[in-house]
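Only one chain is given next, in structure tokens, and it is the form predicted alone.
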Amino acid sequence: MSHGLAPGFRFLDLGAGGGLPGLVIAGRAPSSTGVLLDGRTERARLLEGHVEQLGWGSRLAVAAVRAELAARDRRHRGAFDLVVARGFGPPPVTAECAAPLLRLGGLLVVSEPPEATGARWAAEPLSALGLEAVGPVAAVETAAGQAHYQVLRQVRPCPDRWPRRVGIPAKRPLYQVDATPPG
């Protein structure tokens, strides 16, 4: 798939845990910058150690704060053209607080389990932060079986009232995902 991305683009992983998959991604792009987002302080300061070990500190950062926080700060709101997020949440709570930190024609890619379908995804609710599905889920075959994702696209900018308050994304997601696995 092609991912329509300029080199030199700017990512942010979000819930960056271990590093991936934004490690992997400062790797095969060289010439990108990102920002590996955690708001966990051990596990940045664990991140930190990898980007020092890779000598990549010039062109990718550890942030410990929270995504909501992160998506109000002007340094990032707006400002990623690419937004990755592999088990930082449920589908509305990552876009929440995903589609803030996107610029307009952004993507979201959001790893998905191998049964999700694009049902998660609910377009009304997306619309309103201005995202927009680029697709159903997509299987990738990987040397470990097949990796399932989701692809979005900022359209419109997000509105200036999303994220909402730092634990209300997830206390109060703005839908429901059926958790019932098809078929």
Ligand SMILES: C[S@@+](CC[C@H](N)C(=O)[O-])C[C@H]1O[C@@H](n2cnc3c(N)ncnc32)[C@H](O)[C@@H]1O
Contents of the next structure:
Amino acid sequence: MSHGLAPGFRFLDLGAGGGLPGLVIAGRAPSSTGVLLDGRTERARLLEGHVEQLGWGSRLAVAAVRAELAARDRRHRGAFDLVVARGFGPPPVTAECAAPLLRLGGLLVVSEPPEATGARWAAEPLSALGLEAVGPVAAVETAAGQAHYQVLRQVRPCPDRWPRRVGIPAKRPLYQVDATPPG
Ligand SMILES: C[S@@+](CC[C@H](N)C(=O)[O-])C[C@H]1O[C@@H](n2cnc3c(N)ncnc32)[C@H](O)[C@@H]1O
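If the structure you just shared is the form predicted alone, then what does the corresponding form predicted in complex with the named molecule look like?
Every chain and every other molecule in the complex is listed next, the one we just looked at coming first.
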């Protein structure tokens, strides 16, 4: 999966938890710089320990903050070539929190369950965030079996109104995944 990421790209792992996939990306792309973000302080503290142990502190930061707040922080808004997410939340929640963090042309790559289809990523509501799907859900062979993922691109700047306040993207999602509007 290349999608045109240049060496030295800047990425953010949304809901990094124990460090997947952010630590793997940092290991595979040693010229990249990144932020591992998780709203749970104890998880962020553990991540800081991993980053320190790996000696990656000069290029990898840990942000113990809710994504909705990070997206309002000038250091983070529109600052990333790539946002990755694995298990962060349902597609509309992930998209609403990720889009404001992406630069124009940046990519959102989200791990998907094996049975997922592109219908989970509804074109019309996502276009309100400036996001567009880049093809259908894709699969890649890994040592642990097949991994599925969806790629989206920030084709227009994300309007200022997104994301909504902390907790609102999950409480009132942009759309219902089971009742995806056509598009
Ligand atoms: C299911 S875990 C997945 C962790 C890791 N990406 C993985 O695949 O193992 C989801 C993580 O997202 C974080 N998270 C969920 N919503 C968040 C939000 N709005 N802001 C910041 N972190 C959030 C949780 O604290 C949790 O650590």
